Structures are given as structure tokens and as C-alpha cells.
Amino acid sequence: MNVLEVSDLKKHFPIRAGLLQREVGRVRAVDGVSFHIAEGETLALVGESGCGKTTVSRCILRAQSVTSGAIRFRPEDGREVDLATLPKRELRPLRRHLQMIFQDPYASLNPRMMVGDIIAEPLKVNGVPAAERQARVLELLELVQLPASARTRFPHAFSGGQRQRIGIARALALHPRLVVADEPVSALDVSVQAQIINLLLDLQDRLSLSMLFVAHDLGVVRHISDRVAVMYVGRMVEVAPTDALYRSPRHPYTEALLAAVPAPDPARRGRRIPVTGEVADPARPPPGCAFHPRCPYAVERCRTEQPNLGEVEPGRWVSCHRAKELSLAGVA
């Protein structure tokens, strides 16, 4: 059963100018994105900065309104609700089932609150009695491998990795149905990134988490995701199982992203993919495929006709006119 199904999601930001602030254009931050997340599955949403992946995550959580499209979510009772059109009054009871792990562990924790109060806050808001709150806080601290004494200390006493563990504990406090992790390790040192990824993997096994993992580092994504969805300029260009995508990408942009991942062995030299030019402007995307000005495999059709996301083989979806004829390089 799918926990989340996103269909043709669009989020456009108006561009206003002049004395009367009339709309003169639109930034197509998200322009027709579709995907699903099954129960207990982790889907990684990857792409360059500015491609729209964080906007997708905020639309799912209704931190931003949706221009159009459907976001069908299934809470624990099995019913299906469309988060995109749900009134705020009806949305509030569902928020306990949708939680977020933020990117910056320094900005996401209130410096004036003790750690125990930070973790207990969602429990308090949802009416959990005080005795149960304290027991749940101790349980969560143990779950994220922090000592019980941490609950009486303030966030400034902890390192970045420890703060992110506190953020994870807060996100898991209400047994959420879906966790959205918005680049949860990008602000951390590499060694600490590995610790947080290992923690999330352990929590996946123990709690059967369903997770949307937003990231730009494909080296990190490989270890935690079941499937990977690649975005470029507000649109989905490839969706595939993780192993299959890394072994044999089907979109030139995915091939370029994989080639940019540094190899841990200094004796190995990776293959360079010639990708020139700048990322397309989402306010004025080029005609045809948005990636064609930078694509080394582009033909005339790519410059005039926009490709649709289509299934090229079972479980693999690609938005490229030449997906079935190109032989692209992956990573071992």
C-alpha cells in the first residue's frame, strides 16, 4: 500500500512588477511532478540546488500552498485524503502523521528550551499527559543514542550531529506515518554524516519508516534509499530503484550527477561527463527538454519537443526522447 501518492504537482510563484504589482510572469518551481512512496519505503529526491526538491517537500507538508495537482496521503486508519485541497481545520489532526527533519540542526532547535522540552513539545501540543511525555522522551533519547541526562541541557551544549539526533527524536515523537527529511546531513561533517545515515538506517529497520529523503549528494543517497527520483528545473527526469539507477542511468542528467560523485579511492579516476552551461531559469525554461542546452546527446527533437515521463521498463520512468537508444555510464 502506498502511504503517499503525488500526481501532477505544480507550484508556481508569481513575478510582480510595476507600481500596481501586476503579475508579469511565473517561476515554475515545481511543474508537474508525480511519484509515490510505499509503506516502509524510502524515496530519495535528488537534484541540483534550485531544482525544486525542497519546494516539493514543503508542499507535501502544506507549509506552502499548492498551485495545482493532488497529494493523496493515507493515515493509519486507511482512508485517503488529498492534502493539496484539505482545509486547514481538517489538516491539523493529520499533522501528527507528517513530520519533518530539517536541514540545519543549529536553526531548527529553540535555544531557549531544554532538549527534553523540545522533544516533548509535539506530545504536549497533541494532548499527551505529562507522565507519558517524560517516559516517551527517555525512550526517544535512547532510540537516537543520546544519554538520558541530555533532556535537562540546552541545544548549545551539543555538537551538530547530536543536535540533528535531537531533531530526529522530535520528528519521531508521535509515531509519524511519513517523515520528510530535507537534506538532513548536508550541514554536517562527512564523518558525522555517516553516523546520522547509519542511525536513520537503524530506525528504518526498527520502525519501518516511510521516508522522503531530499538530498543533492548521490553518494549519501545510495546507502539509505530504496528508490531515487531525479529532478531538474521543477520536473522529474528519472525515477528508478537505487541499484538500477546507479548501475545504468537512463537520463543524461542522471549520468552527469553520478559522474560528479567523487570516488573514495585516490588511485581511481572517474569518467568526466562534459556538461557545460548554466541551469535553466525556471521562470523562462528553454523550449523542448529543459536539459537540452547542457546535454551532450541532444538532437533536434530535444530542442523543440518536451519529453514526457514514461515507463521504459518495469519500475523505471524516464523523461528523455533517447532513453531507449543511449548507453549511459553508471558507477560500480
Ligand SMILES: Nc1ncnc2c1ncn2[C@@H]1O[C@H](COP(=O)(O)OP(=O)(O)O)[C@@H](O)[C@H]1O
Given for the second form:
Amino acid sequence: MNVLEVSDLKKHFPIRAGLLQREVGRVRAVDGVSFHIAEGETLALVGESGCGKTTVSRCILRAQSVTSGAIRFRPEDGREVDLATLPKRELRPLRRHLQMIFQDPYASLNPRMMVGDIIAEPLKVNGVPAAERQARVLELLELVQLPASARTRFPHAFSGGQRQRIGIARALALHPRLVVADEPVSALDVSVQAQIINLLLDLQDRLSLSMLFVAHDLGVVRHISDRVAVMYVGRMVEVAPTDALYRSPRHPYTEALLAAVPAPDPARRGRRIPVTGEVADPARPPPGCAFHPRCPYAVERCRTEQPNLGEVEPGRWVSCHRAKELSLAGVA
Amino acid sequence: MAEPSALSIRDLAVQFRNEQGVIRALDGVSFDLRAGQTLGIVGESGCGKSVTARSILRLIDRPGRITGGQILLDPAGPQAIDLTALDPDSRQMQQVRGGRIGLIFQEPMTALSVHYTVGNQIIEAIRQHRDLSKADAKAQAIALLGEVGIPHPQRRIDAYPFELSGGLRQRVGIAMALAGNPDIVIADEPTTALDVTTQAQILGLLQRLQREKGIALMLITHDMGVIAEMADEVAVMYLGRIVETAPVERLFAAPRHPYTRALLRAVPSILATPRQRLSTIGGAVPHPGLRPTGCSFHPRCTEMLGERCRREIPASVPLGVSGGASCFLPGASE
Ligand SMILES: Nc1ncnc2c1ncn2[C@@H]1O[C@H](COP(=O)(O)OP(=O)(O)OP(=O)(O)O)[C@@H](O)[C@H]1O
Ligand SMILES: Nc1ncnc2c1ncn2[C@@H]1O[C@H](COP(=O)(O)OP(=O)(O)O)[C@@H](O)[C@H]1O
Ligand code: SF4
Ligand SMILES: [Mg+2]
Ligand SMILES: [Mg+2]
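For comparison with the form predicted alone, kindly provide the form predicted in complex with the ligand.
And the full complex, kicking off with our chain again.
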């Protein structure tokens, strides 16, 4: 059963100029993206910065409007809504099913509220009675492995990792159907990051959490996600089960991303040939396959004809003209 | 054969003083940066990596102060200079800064002004250290931009920094650091703000420039992958001290300090099995104002020996290429 089904999602930002602020172009930040998240599943969204990852997650949370496409969400069994077209008024009661974990544990907590109140806030807003709130806060603190005494302290008394735990507790307060986490561990030190990754793995097991995990660290992603969606200039280029994607990528961009990660092993030094060039500008994406100017395998067709995402084997989707013939290098 | 030391740090201590008290940001740091080699400095946030870099360039501002130790430039030569003895604003220190020691920042905009073109700023930096006409300096600047891999340097020289992507900006940052032709370069997390793909390009560039120019590179990072890729020798920092130094192969094959071991195990890996848990280090780095007694890692250490670790401070790591750890465990220090 899918919690979320996104089809052909587009989000274009108009570029305005001149006295009349006329539209002179469009940033195609998200330009026809489709994927789903099954119940209890974590899907990672990866790609270089500017590829559109944050825009996708903001569309799902309706932190911004959607240009076109559908975002079908199942808040409860037997009920389905299209977040892309739902009026704001009907969105409000859905918020509790759709929660967010932020990147910056410093900016996302109100410094003037006690931790207990921060975690209880969503409960209060949704009319949970005070006595029940108390009990739930204690339960949540235990869940994220913070002491009960944390309740009466203010955020500044906590380290970055502890604040991230508080943010996670708040996100989980109402048993959300889907959690959207945009770079939730990238601001943390390695030792703290390891603790939070383990916590998220525990929560996945205990709560059968469904999660969209936006990240750029491919190491973190391999630990946490069941499947991975790779984005490039507003489009999906590959969607695959995690292990398969790392072992045998089917899109040249996925191969390039994996090759760029420095392995923590000096014996493997110098084996990588980094991909050249930079991410294309989504206001002026190259014709054909947007990756072709950087792709070592590009042929004439790639320069003129845009490839579509197609299923190359069960559960594996790739958008590349040469997907069937190329044999690309993965990382064991 | 070990290369001679280009820069020797000895017992460096830096303190910040504020209402709450004294923060010992660096508490007896010693290491050698060898000519033409890359020394990787690794450690978690707040352990003193940037303070080390800024102290060497005498860029520590109030309330910070160097309270002890030496920073010796050309320590083996007849004209060794102790940078701690110089006035930070002196002509000599200004010549060292940029002329002998270049600095690359995490965020290249730290080194660049938004008001001037890239070209103006590099030309200015070149002329600060070399007696060249404007036209010659401009030719140099264009050559330098080409060298750091900026396409169409003749055109890009007129660009403003904000018109460039993050990767190109960091290339300009590197060009700025090289403008005075330094033989030592300190790079403080030069790729932390970049994508892995751009990081790979920038690291490759640093490697090439270092080889071509024989630069001694001090590369600060918190990424063990970057260390493995780049360093000849490594210094691991914790709470204002160096807890281990080692040639890079040995650091990864046989780390001697429990903190190094724990850090290496905590790094997420692109080779992980599905849903693989990481081993963690309990707790977090304490605030340096609340430094634990004895070995400052003892409250988080799983291999602690008891009272001794709580009370006594282990000896600093030995100097010399083979390195060692600052730890009481048997075999750690040789
Ligand atoms: N201006 C300052 N005033 C007070 N304390 C300072 C100041 N600058 C640095 N410190 C303290 O010195 C210690 C070392 O800081 P430093 O910036 O060198 O850490 P770092 O290792 O570079 O960390 P990061 O990985 O976060 O860059 C920290 O505890 C920091 O709080
Ligand atoms: N509000 C906005 N107005 C105009 N362009 C935007 C806006 N938000 C994002 N973009 C552009 O959309 C593209 C995708 O951005 P983003 O989703 O933040 O990427 P990512 O999260 O993958 O780094 C970028 O080119 C970005 O500059
Ligand atoms: S379609 Fe062509 S250019 Fe695009 S990834 Fe495939 S081979 Fe490369
Ligand atoms: Mg983003
Ligand atoms: Mg720093």
C-alpha cells in the first residue's frame, strides 16, 4: 500500500524582469517527477544542490504551490487526497499526518519555549487533553532517548544532536503517516550523526515509519533508505532499491555521484575520475538529456531527444537512452 | 626520508576570555608541517581546527589571545621566524600572510568582496606581494584563473563573485590564496560547502597544484574520506589538543587513540549493508570551558583504564613522522 504517489509533478518559478515585471522565463526547478513511497518505507532523494530536491519536498508539504501534476496522499486507510490541488482550508486538518524534520536543529526550535511544550505543541493544536499530552511527551522523550528532565529545560541547554532529537520527537508526536526530512543529519558532527542515524533506524523498526529522506551524503543514504531516487535538473534519472543502485547503477549520473564519494581508505586513493562540469541551470536546461554535456557516454541522440523514465527491470526505473546497453561501475 | 619541516607548531595555547570565564581553545598543540607534503587535520566541531589555522596567520582577534607556544616558519633554516613574536599588523606579518602562507576558506566569500570583480581582487592580491605593473599583474591573474580550472579566464576576470557558482567561487578562492606564490597553504574545510562532485574536482585541483608547486598543504576537514584521499600525515584533534598523529595508511589500518578508532567506526559508508547501524561515541564533545580532568576524552572512552585516565593528562603525541597517540593504553604512544 502506498502512502504517497507523486505523478508528473512540476514546479516552475517565473523569472520576471522589466518595469512591468513581465515573465521572461521560467526556472524549471521540478519538471515532471514521478515516484511513490510505500507504507513503512524510506525513500531517499539525492542529487547535487540545485537539482530540485527541496522543491519536491516543499511541494509535498504544500509549503509552496504546485505548477502541475498530482500528489496523492493516503492520510488514513481508505482515504486519498491530492495534495497538489487541495484547497488550503482542507489542508489544515491533514497537517498532523504529514510532518517535517528540519536540517538546522538550531533554527527550528523556539528558544523561548520549554522542550516539553515544544513537543506538546502539535498535540495541543490537535485538541489532545492536557493529561494525555503529559504522558505522550514522556513517551516521546523516551522514544528519542532523552531524559524526562529535558521537559522543563529550554533548547539552548541542548547540543545540536539533542536538539535534533527534540525536533524528531515533535515530528512524531501525532503518529504521522509520512515524515519528510530534508537533510536532517547534514549539520551534525560524525559522532552525533551516527547516533541520529541509529535512532532513525530504530524508529523505522518500531513505528514502521514512512519517510522521504532528502540528502546529499550517499553514505548516510545507504544506511537509512530502502530505495533511492536520483534527481538531476528537475527530473528523476534513476529510481531503484538501495543495494541495487549502489552495486550496479544504471544511469551515468548515478555512477558519477558514486564515483565522487571519497572512500575512507587510503589504499583506494586516486581511483576516481571526477565528473566534469557543473549542474545545468534549470532556467535553461540543455536540450535532449539534461546530463549530456557532462555525460561520458553521450551519443548524438542524447543531444536532441529527451529520454523518459522507463522500467528497465522490475522495480528499477531509469531515464537514459543507453540504459540497456551500458555497463556502469558501482561500489560493491 | 622525511621532508624538512616548513612550519613547526610547538605547545601552542590560545585562550578566549569572556564573562563566563576562560576557554582554552588550544591547549598545547604541537606538530610539523613538512615541505611539499599534505598534513590532514581532522576532528569534530569545536575541537580547535580553525583556531589553529587562524593563529598561524595571526588572525585571532579579541577576546582571543595566543597565551603560549611558538609558530616557527622555516624552523630548520638559519632564519627561522617565530610568528607568535610578530605584531599581527606588522609589515613582516603581512608579507607572511599570503606571501609565504596562503589561506583557503570554507566559504570563499570570506576572502572575497562583493563589490569588486574577481580580477580586481586577484590583481590586488598579486601586487601586494610582487612588484608588477597593472598590465603584468592582470596577465598573471588570467593565467592563475586558468590554472585553477576556470573556463574562459579572460572573460571571467570581469565577473563579480556572486555571478559564479559555488564551485567556481572556491576556484577563485584558491587563486586568491596562490596569488602571492606561497609555499605553504592552509585550507580550512575547503570543500565542506560543496557537492561531492565539485568536491572531487576541487580536491583533484589542490593535489595537482600542490605537486606542481611543491606546496606544503595543511588541510583541515572533518571528513575521514577527504583525509584518506589527500593526506600524507594526519593529526587528530580533540578539545584543543592533538590526540594522535600518524602517516595516513597507519591511521586507517591501525589507529592508536580510542577517539580515532571511535571516529572511524562512526563514519557512514557507501559500502554499508542495508539498514546497517553505526557504532556511536557516547555523549558529545564537551564545551571547552568544561574540559574534563585527566585525559579529556575519558568520559566518552570505552577503553578507559580507570583512575589514571581520570586524573592524569597523558603525554603529548611524540613529534616525528611515525607519530603516536596521547593515551595511557599500552603501545599508544610509540
Ligand atoms: N571568537 C571566539 N570567542 C570565543 N570562543 C571562541 C571564538 N572562536 C573560537 N572559539 C572557541 O574555540 C574552540 C575551537 O573553535 P574552532 O573554530 O577552532 O573549532 P573547529 O575545530 O574549527 O570547529 P568546526 O568544525 O565547527 O569548524 C571552540 O570551542 C570555540 O567555541
Ligand atoms: N522560490 C524560488 N524562486 C526561484 N527559483 C527557485 C526558488 N526555490 C528554488 N528555486 C530554484 O529551483 C532549483 C531547485 O532548487 P532546490 O529544490 O532548492 O534544490 P536542492 O534542494 O536539490 O538543492 C534551483 O535552481 C533553485 O535556485
Ligand atoms: S541519455 Fe545519453 S547523455 Fe543522458 S545519461 Fe544517457 S547516455 Fe548520457
Ligand atoms: Mg535542498
Ligand atoms: Mg572550523
